[in-house]
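Here you get one chain, nothing else, as structure tokens; it is the form predicted alone.
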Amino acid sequence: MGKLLKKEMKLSASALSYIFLAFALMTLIPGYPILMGSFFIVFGIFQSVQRCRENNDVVYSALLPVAKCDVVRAKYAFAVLIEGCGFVLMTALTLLRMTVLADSPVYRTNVMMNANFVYLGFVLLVFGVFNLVFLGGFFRTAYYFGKPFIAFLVVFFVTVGIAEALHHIPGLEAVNAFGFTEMPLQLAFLAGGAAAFVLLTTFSQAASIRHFEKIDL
């Protein structure tokens, strides 16, 4: 399994998967839907899947002396690795906004979603949805990825719309808290996002393994 993950990182992955981690910096942009940073991070993973399809990487991996289920697990492990790196970067930048930049006028007058633990919870939700909808959809055939990606786009933009609208609903202003105010609420959203990420990714990987085992490559 470890060797398969190394193959994913060094041979199969597109360079964009690593370069697009820089889009975590969108966390610092005021007056902008900062959840778009999470989209570009998973878009880098999409580029790796596209590269794998064009290079027949799935067939090559399946011909190696490894179990077919490990081929799927390696793809998911790579995706989770990239998502984890992106989340760490976003967390660091969010903490910067919650501390040093908490009273900055450009953020205090920002009508868009604020960078706090609620935001990080939504980031994890986006990553989990990507793993479920796109990766799970891809492994239904281990070849076609257009429709799964379009399906993910629809769910993603709905998620962004909900995230950006929440704090404009009367009574829910606290989700856009600055700094470390409203911590119980913030942590509840973060925990919910983490739980959703784990559940969606675990379910998707299990379903992908079942589908991949049935595919005649």
Second form
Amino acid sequence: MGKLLKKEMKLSASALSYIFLAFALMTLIPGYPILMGSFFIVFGIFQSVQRCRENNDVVYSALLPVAKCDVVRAKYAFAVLIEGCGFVLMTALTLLRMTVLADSPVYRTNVMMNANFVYLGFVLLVFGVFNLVFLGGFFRTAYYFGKPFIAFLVVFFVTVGIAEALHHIPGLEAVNAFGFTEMPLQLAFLAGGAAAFVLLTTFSQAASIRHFEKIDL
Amino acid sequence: MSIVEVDRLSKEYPAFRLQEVSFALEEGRIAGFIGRNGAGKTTTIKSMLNLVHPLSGEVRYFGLPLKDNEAAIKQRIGYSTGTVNYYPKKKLKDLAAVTRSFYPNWDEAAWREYMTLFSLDENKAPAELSEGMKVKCNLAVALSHRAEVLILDEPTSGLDPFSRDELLDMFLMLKERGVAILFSTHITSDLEKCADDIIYIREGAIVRASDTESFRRELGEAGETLEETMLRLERSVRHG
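Other form of same protein, the form predicted together with the partner chain, not the form predicted alone:
Below is the whole assembly, all chains and molecules, this chain first.
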């Protein structure tokens, strides 16, 4: 698996998968739907999948001395690696907003979602949804990715809409907590996001392996 | 024991059916896989490499089922499914660098030797190569990790007569080392030059799988070349 992941990073990945990690910086933009940063990070992964399709990478990988199921596992491992890097960067920037920048007026007067652990929970949910809807959809054919991406876009914008609307609902203002206030609630959202990410990714990978085994290359 | 056993492979497409294809490959023997375009050669070969999912049947290498031992078996076999049709803009040396990392048995000296023999420039990308050169590139990869079995889908198509001759000579040399070779072709002179066994497929079913002498004796007529025998057999089916 290590060799396949190395191959994904060296040969298959689009440079945009790495460059788009910089969109984690969107976490710092005030008055902006900061979850869009997570979209651009997965859009970088989408570029790699597109590049793989253009280069017939699936057939190349399946011809290597590896089990067919490991070809799928390596693609998921690469996606999770990029998502993991994006999450680490977003966490660092969120902590910056929760500490040094906690009382900054531009953030205090922000009507959009605040950067806190709730936000990070939603970031993980977006990543999990991408793995389920887009990667899972792609591996139904190992060729077509248009419909899975459109399906992901729909689910993504609904998720962003919910995340942005949540703290405007009476009684749920605490979701937009500043700094380290409302920690049980914040941590509950983060744990929920992490659980969703693990469950959606694991389920999607298992389904993709099943589909890929039956595909004629 | 046969080194490769293909046991009742079946596959169904809307307009084509592979019908319980069975044959075996022996160590140190060259088997030519012959049939018309669309007869089922590529589907059989892809099933042997787990690229196509068969409806039923099993492929065993070294006595082990491919299904449960795919990675270990692929370390010991070399294969080429026609031309290099992946990463057209990557330099051959970059592709080789990644590919070789998967093979502990990779023979760098052999790789260099085949690159020279085939006049391949590793600073070129597949997109810059002719179809024949792409076939040679795939073969160089297949031959560079000391495979015990070689499975090659139409390795001679697109090659000039000199390269074809060199390649068939190479098959004979590898055979001496105990390598089992299966190559599909529709060029009967390739078989005459080096095949010990002939596997003849028609409309998804094996018509005959035997050694070349038995094949000629039992299916050929007096004074016929192999090509004439094949043409007569195909025509007899066409004209009922």
